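Presented as structure tokens, the chain that follows is alone, the form predicted alone.
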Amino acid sequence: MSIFRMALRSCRLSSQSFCAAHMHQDFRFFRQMSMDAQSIAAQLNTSGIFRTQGLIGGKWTEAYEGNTIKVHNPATGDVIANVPCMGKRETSDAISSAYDAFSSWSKLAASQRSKFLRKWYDLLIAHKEVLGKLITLEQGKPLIEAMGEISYGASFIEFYAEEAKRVYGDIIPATLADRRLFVLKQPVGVVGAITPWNFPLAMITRKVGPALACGCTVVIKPSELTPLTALAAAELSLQAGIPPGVVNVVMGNASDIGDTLLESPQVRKITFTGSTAVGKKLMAGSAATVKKVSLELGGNAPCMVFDDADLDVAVKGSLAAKFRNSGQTCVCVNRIIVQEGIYEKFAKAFAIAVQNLKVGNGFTEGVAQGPLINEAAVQKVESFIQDAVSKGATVMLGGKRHSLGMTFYEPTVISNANSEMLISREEVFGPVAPLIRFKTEEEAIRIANDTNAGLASYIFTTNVQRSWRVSEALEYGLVGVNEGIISTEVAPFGGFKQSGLGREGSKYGIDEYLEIKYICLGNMDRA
């Protein structure tokens, strides 16, 4: 059994086949969709960016064996479209296309690559509304959040369009008079980018932006649950004039695609956002060809609310950090750790705020929480709550499926949680907020750091000295102080411990796609 296949099995990602052995339909949307979805589908269809085929070498391509995957709307269960179920052969061709394109793309002047990226950014923003609707349609998040993701995702393309011109090397003072020592930074080569379903645009642009900026080419493998946004973004890259083969997209059989990327000596880097278990397998699989690897993996984010916190700020920040995207982000709060002096006040105020969250289809005005991505996600949330209650937790609010049915789940608050519960040890990836009581600052830090994860963390306090002490003591790559939404293209994103390797975004993110070359010029004193 392949490394990648074992990884998928260990994470229960390969428990069902995504491929259906039937030919791709001539029409893109199915009749069983609701009228609202049909009107949105019609708008997408006429937008010029809706694609349902893979992209290999600048050509839109079906799966070679004709197999397809159904893409569902998680809010309704309706089938949105069929996309190709690709595998080893298609991935090999995509790698070859990227490898061939690398020689010319990497030799372009940085200013030329910058202009292509800037044009791509402009097109993403120009299509913001239709792209946002596409995300809501296939991923389920509220439209206002989806529109925010378009702006956020596009910001990485804009940032790295500028950063392309700033890949600086060095001149090192020589140790001998007749020598000159130089350092060059050069693109690593073909990049395999494996991205998740929760941010179907931003997790791509955060990787592809810096890769293209410094001269790399890419093979993107989006989630089979949300491939349509990736394909639309790829279409816009072509419209921006980015040459064929620089951006390729394959989707389908995850294990076959992953193994092909890992085994190919032409792929020089793997970048991945997803579970820690799969990330570990990708590290192992990259060893045979000694690929560069950057991994953004699972989290277990603590939110620490101290007695001296501004209650309104703490409630607002915790709410945003916990329930954004229905709790389905790697930086979502997984544990709210509250000091005993403010615990009761915070719990009451927080529960009221959560109770006011409107649940529904992401296209409905005022909706703050959409559906979970699929039935498996709902079952995971249910199992975590059952475990917590069996170990002494109390459900203050929610705790069951929503009356809307499907994959909608009530926003939930659990009190009297502790570190022995599953919900404190692993990501719930759903709309459940467990409250844990603590007495001292030292205890809070110990509880927060008691995990193998180390991605995001949050602190609420009005004490400046405490904010510094605790920030420095936390074993996390990201710390938000009195703020629940902290991600931005200008700051590095990444984790400590088993939450990953490397950084994305900011000036640090481009280094992940560069090799450092030292050049020594000798005998420079000869006439």
Second form
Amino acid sequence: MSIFRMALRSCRLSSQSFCAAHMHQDFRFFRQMSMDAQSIAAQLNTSGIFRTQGLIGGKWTEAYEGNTIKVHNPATGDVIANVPCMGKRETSDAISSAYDAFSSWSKLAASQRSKFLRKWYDLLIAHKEVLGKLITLEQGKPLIEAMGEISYGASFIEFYAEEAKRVYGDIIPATLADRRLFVLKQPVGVVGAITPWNFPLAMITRKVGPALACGCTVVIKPSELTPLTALAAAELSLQAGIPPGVVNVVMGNASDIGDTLLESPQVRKITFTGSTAVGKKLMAGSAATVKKVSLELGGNAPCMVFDDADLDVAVKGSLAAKFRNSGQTCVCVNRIIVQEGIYEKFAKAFAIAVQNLKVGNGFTEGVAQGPLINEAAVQKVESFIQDAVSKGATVMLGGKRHSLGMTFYEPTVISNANSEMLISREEVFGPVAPLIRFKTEEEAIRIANDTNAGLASYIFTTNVQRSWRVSEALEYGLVGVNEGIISTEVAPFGGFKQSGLGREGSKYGIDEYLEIKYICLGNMDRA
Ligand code: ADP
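For comparison with the form predicted alone, kindly provide the form predicted in complex with adenosine-5'-diphosphate (ADP).
Shown next: the complete complex, the earlier chain at its head.
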């Protein structure tokens, strides 16, 4: 049996080089894959949600010039599908569709929009297994994590189906007796939503849920590395009866699509999750048309383990916060800062726990860690480890590519790290845990805050006063106390400093998609 393997290429190739002029041949590629992949492919093909075209105005659409991008399985290198490599013209048409759809979608009663969203949520949950498999196939995370992402991702649609009905205004006591003052909240308009590959569903639903709930329409640009989950979710939005043009999906040439969204006066809001560098570009580019902007950017999460921590809780919590999704989330622990009294005990117990993480294809039973997304990600991890070792750190465990090949990397623990190392200054986005020793609480807070990032942070202590004191001192948008996995649809998610602007999830998340309008009724004393 011939297995079609391709070396994974960096996602950072220019679009011109990865857009190739060949037409869709998805099922042919599937026939060239391994038996396991074939059976998953067969399930996907019959599921009715496996879409490989963009969605513009309710129509599944090829790139206008026929160019395509290959989507790979990072665990095997197999080509899973070809999707259209779209650019400016397709994006303009998607914006026009969203703009046209806005006039009717925004005028529906909130309870009507709520019903559409609820139906979409039900369909996402009904397709949980097949959507989970699609995520594992294109992103690589273990199936159990992928299924968890479907529940998590869908929960934003459910939450905002409910929240749609609670977009309240205000009546303000007037300063003049003959006036009545009101505040209305109204949808901002067309939203451009640009999302990354690490959570192919949840990063979309966190944006599209609140946007649609309050009456906005969207043009989604998923990562070119993981577009299939986005397209499947869009298909389910149509099956839920959400009208054509309310949800549009384009993918391909990221900067052409991004520039078109930025330049359009019809796009009133940009919402983005991804790198800080691209976030800054989008923020700058939004200035010309003064768009509303929300950004979820990179983190540099500290995990502080105090002498008074419960060792077992600290090891389990920091393990989960470090190694989920192979370290590829913006809330993953980047630095473990450990007090000197517990350092040796913690390092030993943590390394044992890390050693037990099974690495492999996300479809294999018991696997806790899949491949990294691509070769560039592995090279970044390697360079950070090299830098740390050259500055005096010691590799306690791992520190090299896994024998499975491809982009698999051994879960790694580094001891004697310090704040001068690249790994402490920048987000490694991989399965590497550096341990930094500290003496006092003040020193730990100083180390933790010594960064431009400010997204997630974690504290392990059994002292309740310390937990509150340190939580207040941390310059971070999220603090987990004795807990490593804290994201939920009901709580606000977002960063301080250069980790971003705005919040996603919770009652706060919908404000990002609303304009506030003040209405003054004058001369109310006239008969
Ligand atoms: P990552 O390093 O996680 O891939 P990126 O910020 O590069 O993060 O990518 C996140 C998302 O931003 C992806 O959908 C990517 O295609 C998109 N993107 C990258 N460059 C641009 C750009 N210049 N304009 C708009 N979107 C972009």
